[in-house]
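Encoded as C-alpha coordinates, the following chain is the form predicted alone, with no partner shown.
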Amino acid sequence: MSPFFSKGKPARLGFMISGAGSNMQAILKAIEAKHLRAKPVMVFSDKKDAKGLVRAAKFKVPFQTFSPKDFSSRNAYEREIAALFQKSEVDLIICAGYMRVLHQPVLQAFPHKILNIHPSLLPSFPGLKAQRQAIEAGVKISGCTVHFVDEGVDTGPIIAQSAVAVKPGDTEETLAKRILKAEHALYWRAIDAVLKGS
(Lines of atoms letter the chains of each structure in order from A and count residues from 1; the text may use other names and numbers.)
(Lines give C-alpha, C1' and ligand atoms only; values in the text may rest on other atoms or scores of the structure.)
Protein backbone atom coordinates (compact mmCIF):
# COMPACT_ATOMS: atom_id res chain seq x y z
CA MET A 1 0.00 0.00 0.00
CA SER A 2 1.07 3.59 -0.54
CA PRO A 3 2.61 5.57 2.34
CA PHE A 4 -0.49 7.69 2.88
CA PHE A 5 -2.26 4.62 4.28
CA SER A 6 0.13 4.74 7.26
CA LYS A 7 0.31 7.04 10.27
CA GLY A 8 2.45 9.53 8.36
CA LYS A 9 1.36 12.87 6.95
CA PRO A 10 -2.33 13.48 6.12
CA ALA A 11 -3.30 12.24 2.67
CA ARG A 12 -3.30 14.94 0.02
CA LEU A 13 -6.67 15.05 -1.77
CA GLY A 14 -7.44 16.45 -5.21
CA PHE A 15 -11.05 17.00 -6.26
CA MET A 16 -12.73 16.92 -9.67
CA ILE A 17 -16.07 18.70 -10.05
CA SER A 18 -18.38 19.93 -12.79
CA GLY A 19 -21.16 21.54 -10.79
CA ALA A 20 -22.25 22.51 -7.29
CA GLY A 21 -19.62 20.46 -5.48
CA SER A 22 -21.86 19.63 -2.51
CA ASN A 23 -20.14 16.27 -1.97
CA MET A 24 -16.78 18.02 -2.01
CA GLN A 25 -18.09 20.50 0.57
CA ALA A 26 -19.27 17.65 2.82
CA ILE A 27 -15.78 16.12 2.65
CA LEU A 28 -14.12 19.47 3.35
CA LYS A 29 -16.37 19.93 6.37
CA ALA A 30 -15.41 16.46 7.64
CA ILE A 31 -11.74 17.41 7.29
CA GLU A 32 -12.32 20.72 9.04
CA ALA A 33 -14.10 18.92 11.89
CA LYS A 34 -11.16 16.48 12.11
CA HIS A 35 -13.36 13.49 11.30
CA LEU A 36 -11.21 12.80 8.24
CA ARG A 37 -7.43 13.06 8.41
CA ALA A 38 -6.59 14.52 5.02
CA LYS A 39 -5.49 17.73 3.37
CA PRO A 40 -7.34 19.22 0.37
CA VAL A 41 -4.69 20.57 -2.00
CA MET A 42 -6.37 21.14 -5.38
CA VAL A 43 -9.78 21.36 -7.02
CA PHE A 44 -10.21 20.98 -10.77
CA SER A 45 -13.34 21.80 -12.75
CA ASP A 46 -14.06 21.47 -16.46
CA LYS A 47 -16.66 24.23 -16.02
CA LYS A 48 -15.41 27.77 -15.40
CA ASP A 49 -18.74 28.75 -13.82
CA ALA A 50 -19.10 25.69 -11.56
CA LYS A 51 -20.64 26.74 -8.24
CA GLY A 52 -18.31 24.31 -6.51
CA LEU A 53 -15.40 26.65 -7.22
CA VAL A 54 -17.00 29.20 -4.89
CA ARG A 55 -17.13 26.50 -2.23
CA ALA A 56 -13.46 25.64 -2.85
CA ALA A 57 -12.54 29.29 -2.38
CA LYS A 58 -14.54 29.45 0.86
CA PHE A 59 -12.39 26.63 2.25
CA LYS A 60 -9.26 28.28 0.80
CA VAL A 61 -8.48 25.33 -1.48
CA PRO A 62 -6.63 26.29 -4.69
CA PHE A 63 -8.49 25.52 -7.91
CA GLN A 64 -7.90 25.34 -11.63
CA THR A 65 -10.40 25.24 -14.44
CA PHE A 66 -10.12 24.51 -18.14
CA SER A 67 -12.28 22.86 -20.76
CA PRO A 68 -11.65 20.02 -23.22
CA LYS A 69 -12.49 22.62 -25.88
CA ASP A 70 -9.23 24.36 -24.98
CA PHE A 71 -7.20 21.37 -26.22
CA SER A 72 -6.53 19.64 -29.52
CA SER A 73 -7.59 16.23 -28.22
CA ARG A 74 -9.15 14.46 -25.24
CA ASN A 75 -5.77 12.92 -24.43
CA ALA A 76 -4.10 16.33 -24.36
CA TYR A 77 -6.82 17.60 -22.03
CA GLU A 78 -6.44 14.65 -19.67
CA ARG A 79 -2.65 14.85 -19.72
CA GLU A 80 -3.00 18.41 -18.45
CA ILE A 81 -5.31 17.22 -15.65
CA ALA A 82 -2.86 14.48 -14.69
CA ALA A 83 0.01 16.99 -14.69
CA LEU A 84 -1.99 19.38 -12.50
CA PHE A 85 -2.57 16.74 -9.83
CA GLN A 86 0.97 15.39 -10.08
CA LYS A 87 2.35 18.89 -9.54
CA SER A 88 0.12 19.18 -6.46
CA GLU A 89 1.49 15.83 -5.22
CA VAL A 90 -2.00 14.42 -4.81
CA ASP A 91 -2.40 11.02 -3.12
CA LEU A 92 -6.05 10.44 -4.00
CA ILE A 93 -8.33 12.02 -6.59
CA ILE A 94 -11.92 12.45 -5.45
CA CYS A 95 -14.52 12.76 -8.21
CA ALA A 96 -17.38 14.75 -6.72
CA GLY A 97 -19.85 15.40 -9.50
CA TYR A 98 -17.30 15.39 -12.34
CA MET A 99 -19.48 14.60 -15.33
CA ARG A 100 -16.96 13.11 -17.76
CA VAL A 101 -15.59 9.59 -18.09
CA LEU A 102 -11.89 9.46 -17.26
CA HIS A 103 -9.48 7.78 -19.66
CA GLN A 104 -5.91 6.52 -19.76
CA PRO A 105 -3.85 9.71 -19.16
CA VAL A 106 -5.40 10.24 -15.72
CA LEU A 107 -6.01 6.56 -14.92
CA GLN A 108 -2.40 5.64 -15.70
CA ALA A 109 -1.04 8.54 -13.65
CA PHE A 110 -3.14 7.61 -10.60
CA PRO A 111 -3.81 3.85 -10.73
CA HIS A 112 -6.27 2.69 -8.05
CA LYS A 113 -6.16 6.17 -6.54
CA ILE A 114 -9.30 7.72 -8.03
CA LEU A 115 -12.65 7.51 -6.21
CA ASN A 116 -16.15 8.33 -7.40
CA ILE A 117 -19.62 8.37 -5.87
CA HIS A 118 -22.69 7.29 -7.85
CA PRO A 119 -26.37 7.73 -6.90
CA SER A 120 -27.43 4.09 -7.05
CA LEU A 121 -26.54 0.75 -5.53
CA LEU A 122 -24.14 -0.40 -8.20
CA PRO A 123 -24.04 -2.50 -10.28
CA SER A 124 -27.69 -1.43 -10.67
CA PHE A 125 -28.40 1.74 -12.66
CA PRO A 126 -24.96 2.90 -13.82
CA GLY A 127 -24.48 5.99 -15.95
CA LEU A 128 -26.64 9.08 -16.18
CA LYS A 129 -30.06 9.62 -14.60
CA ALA A 130 -29.61 6.79 -12.08
CA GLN A 131 -32.45 8.11 -9.92
CA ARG A 132 -34.81 8.13 -12.90
CA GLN A 133 -33.68 4.61 -13.78
CA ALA A 134 -34.56 3.47 -10.24
CA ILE A 135 -38.00 5.11 -10.36
CA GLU A 136 -38.78 3.62 -13.77
CA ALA A 137 -37.63 0.15 -12.68
CA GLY A 138 -40.00 0.24 -9.72
CA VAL A 139 -37.39 -0.76 -7.13
CA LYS A 140 -38.13 -0.24 -3.44
CA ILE A 141 -34.54 0.45 -2.43
CA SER A 142 -31.85 2.51 -4.14
CA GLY A 143 -28.94 4.42 -2.62
CA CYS A 144 -25.38 5.43 -3.37
CA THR A 145 -22.04 3.75 -4.01
CA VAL A 146 -18.44 4.86 -3.57
CA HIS A 147 -16.13 3.01 -5.92
CA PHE A 148 -12.69 3.10 -7.47
CA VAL A 149 -12.64 4.50 -11.00
CA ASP A 150 -11.62 2.30 -13.91
CA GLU A 151 -12.05 2.56 -17.68
CA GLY A 152 -15.73 1.66 -17.58
CA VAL A 153 -18.76 3.72 -16.58
CA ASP A 154 -19.34 3.12 -12.87
CA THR A 155 -17.75 -0.34 -13.10
CA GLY A 156 -14.79 -0.05 -10.70
CA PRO A 157 -14.43 -2.02 -7.44
CA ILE A 158 -17.00 -1.03 -4.81
CA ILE A 159 -15.72 0.54 -1.58
CA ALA A 160 -18.93 1.35 0.31
CA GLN A 161 -22.68 1.64 -0.18
CA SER A 162 -25.62 3.22 1.60
CA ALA A 163 -29.24 2.20 1.01
CA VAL A 164 -32.08 4.69 0.57
CA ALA A 165 -35.75 3.66 0.46
CA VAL A 166 -37.76 4.58 -2.62
CA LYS A 167 -41.03 5.92 -1.25
CA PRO A 168 -44.45 5.72 -2.92
CA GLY A 169 -44.95 8.82 -5.03
CA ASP A 170 -41.23 9.58 -5.24
CA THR A 171 -40.10 11.56 -8.25
CA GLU A 172 -36.63 11.64 -9.70
CA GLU A 173 -36.06 14.92 -7.85
CA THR A 174 -37.32 13.82 -4.41
CA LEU A 175 -35.34 10.57 -4.56
CA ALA A 176 -32.23 12.40 -5.75
CA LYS A 177 -32.45 14.79 -2.79
CA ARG A 178 -32.55 11.95 -0.25
CA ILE A 179 -29.79 10.03 -1.97
CA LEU A 180 -27.60 13.15 -2.02
CA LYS A 181 -28.00 13.45 1.75
CA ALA A 182 -26.81 9.84 2.07
CA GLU A 183 -23.88 10.62 -0.25
CA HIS A 184 -22.75 13.44 2.01
CA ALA A 185 -22.66 11.04 4.97
CA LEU A 186 -21.03 8.16 3.09
CA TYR A 187 -18.29 9.66 0.92
CA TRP A 188 -15.91 10.96 3.58
CA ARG A 189 -16.30 7.74 5.57
CA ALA A 190 -15.41 5.70 2.49
CA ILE A 191 -12.33 7.88 1.91
CA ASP A 192 -11.36 7.33 5.55
CA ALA A 193 -11.69 3.56 5.09
CA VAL A 194 -9.48 3.65 1.99
CA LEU A 195 -6.84 5.73 3.76
CA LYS A 196 -6.82 3.32 6.70
CA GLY A 197 -6.73 0.32 4.37
CA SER A 198 -9.89 -1.10 5.90
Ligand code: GRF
Contents of the next structure:
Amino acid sequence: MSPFFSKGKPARLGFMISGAGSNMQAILKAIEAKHLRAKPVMVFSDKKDAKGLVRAAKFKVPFQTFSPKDFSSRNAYEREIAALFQKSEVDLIICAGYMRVLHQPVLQAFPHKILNIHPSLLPSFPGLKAQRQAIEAGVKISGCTVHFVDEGVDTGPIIAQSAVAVKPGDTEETLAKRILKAEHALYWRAIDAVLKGS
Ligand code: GRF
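Can you now output the form predicted in complex with this ligand? The one shown was the form predicted alone.
And the full complex, kicking off with our chain again.
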Protein backbone atom coordinates (compact mmCIF):
# COMPACT_ATOMS: atom_id res chain seq x y z
CA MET A 1 0.00 0.00 0.00
CA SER A 2 2.50 2.61 1.13
CA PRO A 3 5.88 0.89 1.38
CA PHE A 4 7.60 4.24 1.04
CA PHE A 5 6.61 4.91 4.64
CA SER A 6 8.86 2.13 5.89
CA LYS A 7 11.94 3.99 4.71
CA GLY A 8 12.86 7.57 5.41
CA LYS A 9 11.18 9.62 8.10
CA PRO A 10 8.55 8.25 10.50
CA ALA A 11 5.02 8.75 9.18
CA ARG A 12 3.24 11.75 10.64
CA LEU A 13 -0.05 10.80 12.28
CA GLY A 14 -3.08 13.00 12.83
CA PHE A 15 -5.84 11.79 15.15
CA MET A 16 -9.58 12.46 15.13
CA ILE A 17 -11.43 11.83 18.40
CA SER A 18 -14.69 12.72 20.11
CA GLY A 19 -14.39 10.97 23.45
CA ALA A 20 -12.12 9.07 25.82
CA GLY A 21 -9.32 8.54 23.33
CA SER A 22 -8.21 5.23 24.82
CA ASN A 23 -7.41 3.87 21.34
CA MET A 24 -5.34 6.96 20.60
CA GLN A 25 -3.55 6.49 23.92
CA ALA A 26 -2.74 2.84 23.09
CA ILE A 27 -1.23 4.00 19.78
CA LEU A 28 0.76 6.78 21.47
CA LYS A 29 2.11 4.21 23.95
CA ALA A 30 3.14 1.90 21.10
CA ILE A 31 4.99 4.81 19.49
CA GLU A 32 6.65 5.72 22.79
CA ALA A 33 7.71 2.08 23.27
CA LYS A 34 9.09 2.11 19.70
CA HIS A 35 6.81 -0.72 18.62
CA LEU A 36 5.34 1.60 16.01
CA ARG A 37 7.55 3.91 13.97
CA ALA A 38 5.48 7.05 13.61
CA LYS A 39 5.23 10.60 14.89
CA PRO A 40 1.97 11.92 16.36
CA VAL A 41 1.68 15.53 15.19
CA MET A 42 -1.90 16.70 15.72
CA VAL A 43 -5.10 15.67 17.50
CA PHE A 44 -8.43 17.06 16.43
CA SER A 45 -11.63 16.78 18.46
CA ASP A 46 -15.12 18.02 17.64
CA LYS A 47 -15.79 18.03 21.39
CA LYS A 48 -14.00 20.64 23.48
CA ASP A 49 -14.33 18.55 26.66
CA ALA A 50 -13.21 15.22 25.18
CA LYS A 51 -11.24 13.27 27.79
CA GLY A 52 -8.87 12.24 25.03
CA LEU A 53 -7.54 15.80 24.87
CA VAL A 54 -6.13 15.41 28.38
CA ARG A 55 -4.45 12.24 27.16
CA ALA A 56 -3.05 14.04 24.10
CA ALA A 57 -1.61 16.74 26.38
CA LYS A 58 0.04 14.11 28.60
CA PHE A 59 1.87 12.81 25.53
CA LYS A 60 2.66 16.40 24.49
CA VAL A 61 0.77 16.10 21.22
CA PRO A 62 -0.74 19.41 20.04
CA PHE A 63 -4.51 19.45 19.72
CA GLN A 64 -7.27 21.63 18.32
CA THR A 65 -11.01 21.55 18.79
CA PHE A 66 -13.88 23.09 16.90
CA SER A 67 -17.36 21.88 16.08
CA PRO A 68 -19.63 22.01 13.02
CA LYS A 69 -21.70 24.57 14.94
CA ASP A 70 -18.80 27.04 14.60
CA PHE A 71 -19.18 26.99 10.77
CA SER A 72 -21.77 28.03 8.21
CA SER A 73 -21.85 24.57 6.60
CA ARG A 74 -20.65 21.02 7.08
CA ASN A 75 -18.31 21.44 4.11
CA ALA A 76 -16.74 24.54 5.64
CA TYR A 77 -16.21 22.60 8.89
CA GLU A 78 -14.55 19.73 7.05
CA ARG A 79 -12.41 22.06 4.93
CA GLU A 80 -11.03 23.46 8.18
CA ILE A 81 -10.19 19.95 9.41
CA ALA A 82 -8.46 19.15 6.11
CA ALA A 83 -6.51 22.41 6.31
CA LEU A 84 -5.45 21.66 9.90
CA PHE A 85 -4.03 18.27 8.96
CA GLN A 86 -2.44 19.60 5.76
CA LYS A 87 -0.75 22.37 7.73
CA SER A 88 0.58 19.72 10.13
CA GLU A 89 1.87 17.73 7.14
CA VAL A 90 -0.01 14.64 8.24
CA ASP A 91 0.61 11.43 6.27
CA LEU A 92 -2.16 9.33 7.82
CA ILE A 93 -5.33 10.28 9.68
CA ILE A 94 -6.32 7.93 12.49
CA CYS A 95 -9.99 8.10 13.49
CA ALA A 96 -10.25 6.81 17.03
CA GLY A 97 -13.74 7.25 18.40
CA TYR A 98 -14.54 10.22 16.15
CA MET A 99 -18.31 10.07 16.18
CA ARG A 100 -19.15 11.71 12.84
CA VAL A 101 -19.18 10.46 9.28
CA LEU A 102 -16.49 12.01 7.08
CA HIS A 103 -17.35 13.63 3.76
CA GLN A 104 -15.60 14.79 0.59
CA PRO A 105 -13.60 17.77 1.90
CA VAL A 106 -11.55 15.54 4.22
CA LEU A 107 -11.74 12.36 2.07
CA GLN A 108 -10.51 14.18 -1.05
CA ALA A 109 -7.66 15.88 0.81
CA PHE A 110 -6.42 12.53 2.19
CA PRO A 111 -7.38 9.81 -0.32
CA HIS A 112 -6.71 6.28 1.04
CA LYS A 113 -4.96 7.88 3.99
CA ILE A 114 -7.72 7.70 6.63
CA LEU A 115 -8.16 4.75 9.00
CA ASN A 116 -10.93 3.96 11.48
CA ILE A 117 -11.59 1.33 14.13
CA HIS A 118 -15.05 -0.10 14.63
CA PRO A 119 -16.20 -2.36 17.50
CA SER A 120 -17.58 -5.25 15.43
CA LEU A 121 -16.45 -7.70 12.79
CA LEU A 122 -17.50 -5.70 9.74
CA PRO A 123 -19.49 -5.96 7.57
CA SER A 124 -21.65 -7.09 10.53
CA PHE A 125 -23.08 -4.37 12.75
CA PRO A 126 -21.90 -1.11 11.16
CA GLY A 127 -22.95 2.26 12.57
CA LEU A 128 -23.83 3.17 16.13
CA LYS A 129 -24.13 0.79 19.11
CA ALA A 130 -22.29 -2.06 17.39
CA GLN A 131 -21.91 -3.96 20.68
CA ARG A 132 -25.64 -3.71 21.41
CA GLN A 133 -26.37 -4.90 17.86
CA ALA A 134 -24.15 -7.95 18.49
CA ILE A 135 -25.88 -8.79 21.80
CA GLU A 136 -29.31 -8.38 20.23
CA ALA A 137 -28.39 -10.59 17.26
CA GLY A 138 -27.26 -13.32 19.65
CA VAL A 139 -23.88 -13.87 17.96
CA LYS A 140 -21.28 -15.82 19.92
CA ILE A 141 -18.30 -14.05 18.35
CA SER A 142 -17.88 -10.36 17.70
CA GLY A 143 -14.74 -8.25 17.66
CA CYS A 144 -13.21 -5.18 16.07
CA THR A 145 -12.15 -4.03 12.63
CA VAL A 146 -9.63 -1.51 11.37
CA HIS A 147 -10.56 -0.24 7.91
CA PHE A 148 -9.89 2.53 5.45
CA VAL A 149 -12.53 5.25 5.53
CA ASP A 150 -14.65 5.87 2.46
CA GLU A 151 -17.86 7.87 2.02
CA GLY A 152 -20.02 5.11 3.55
CA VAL A 153 -20.63 4.27 7.21
CA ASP A 154 -18.00 1.67 8.18
CA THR A 155 -17.84 0.36 4.61
CA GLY A 156 -14.22 0.98 3.53
CA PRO A 157 -11.69 -1.77 2.73
CA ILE A 158 -10.82 -3.91 5.76
CA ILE A 159 -7.22 -3.83 6.98
CA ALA A 160 -7.29 -6.02 10.12
CA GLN A 161 -9.74 -7.73 12.45
CA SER A 162 -9.68 -9.33 15.86
CA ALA A 163 -12.32 -11.76 17.13
CA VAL A 164 -13.76 -11.47 20.65
CA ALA A 165 -16.04 -14.01 22.35
CA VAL A 166 -19.52 -12.94 23.38
CA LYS A 167 -20.02 -14.70 26.73
CA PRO A 168 -23.28 -15.85 28.30
CA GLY A 169 -24.69 -13.02 30.39
CA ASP A 170 -22.71 -10.32 28.55
CA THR A 171 -24.28 -6.90 28.52
CA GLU A 172 -23.51 -4.15 26.03
CA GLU A 173 -21.07 -2.74 28.61
CA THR A 174 -19.18 -5.96 29.44
CA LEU A 175 -18.83 -6.80 25.76
CA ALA A 176 -17.72 -3.26 24.91
CA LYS A 177 -15.00 -3.50 27.57
CA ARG A 178 -13.68 -6.81 26.20
CA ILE A 179 -13.74 -5.52 22.62
CA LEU A 180 -11.99 -2.28 23.61
CA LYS A 181 -9.08 -4.28 25.02
CA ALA A 182 -8.79 -6.06 21.66
CA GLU A 183 -8.98 -2.69 19.85
CA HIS A 184 -5.99 -1.43 21.83
CA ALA A 185 -3.93 -4.45 20.75
CA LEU A 186 -5.09 -4.30 17.12
CA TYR A 187 -5.01 -0.66 16.03
CA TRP A 188 -1.31 0.14 16.24
CA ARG A 189 -0.46 -3.19 14.57
CA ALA A 190 -2.82 -2.36 11.70
CA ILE A 191 -1.21 1.07 11.32
CA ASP A 192 2.20 -0.60 11.30
CA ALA A 193 1.03 -2.95 8.52
CA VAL A 194 -0.28 -0.05 6.44
CA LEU A 195 2.94 1.90 6.88
CA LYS A 196 5.02 -1.11 5.88
CA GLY A 197 2.74 -1.89 2.95
CA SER A 198 2.12 -5.41 4.21
C1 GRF B 1 -14.21 2.41 20.34
O2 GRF B 1 -15.02 1.35 20.73
C3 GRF B 1 -14.14 2.51 18.83
O4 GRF B 1 -14.19 1.27 18.20
C5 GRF B 1 -15.38 3.30 18.51
O6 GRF B 1 -15.50 4.24 19.55
C7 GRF B 1 -14.82 3.76 20.71
C8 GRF B 1 -13.80 4.79 21.07
O9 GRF B 1 -13.17 4.57 22.28
N10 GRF B 1 -15.28 3.88 17.19
P11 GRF B 1 -11.92 5.48 22.72
O12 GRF B 1 -12.37 6.93 22.57
O13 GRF B 1 -10.78 5.14 21.83
O14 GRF B 1 -11.68 5.11 24.15
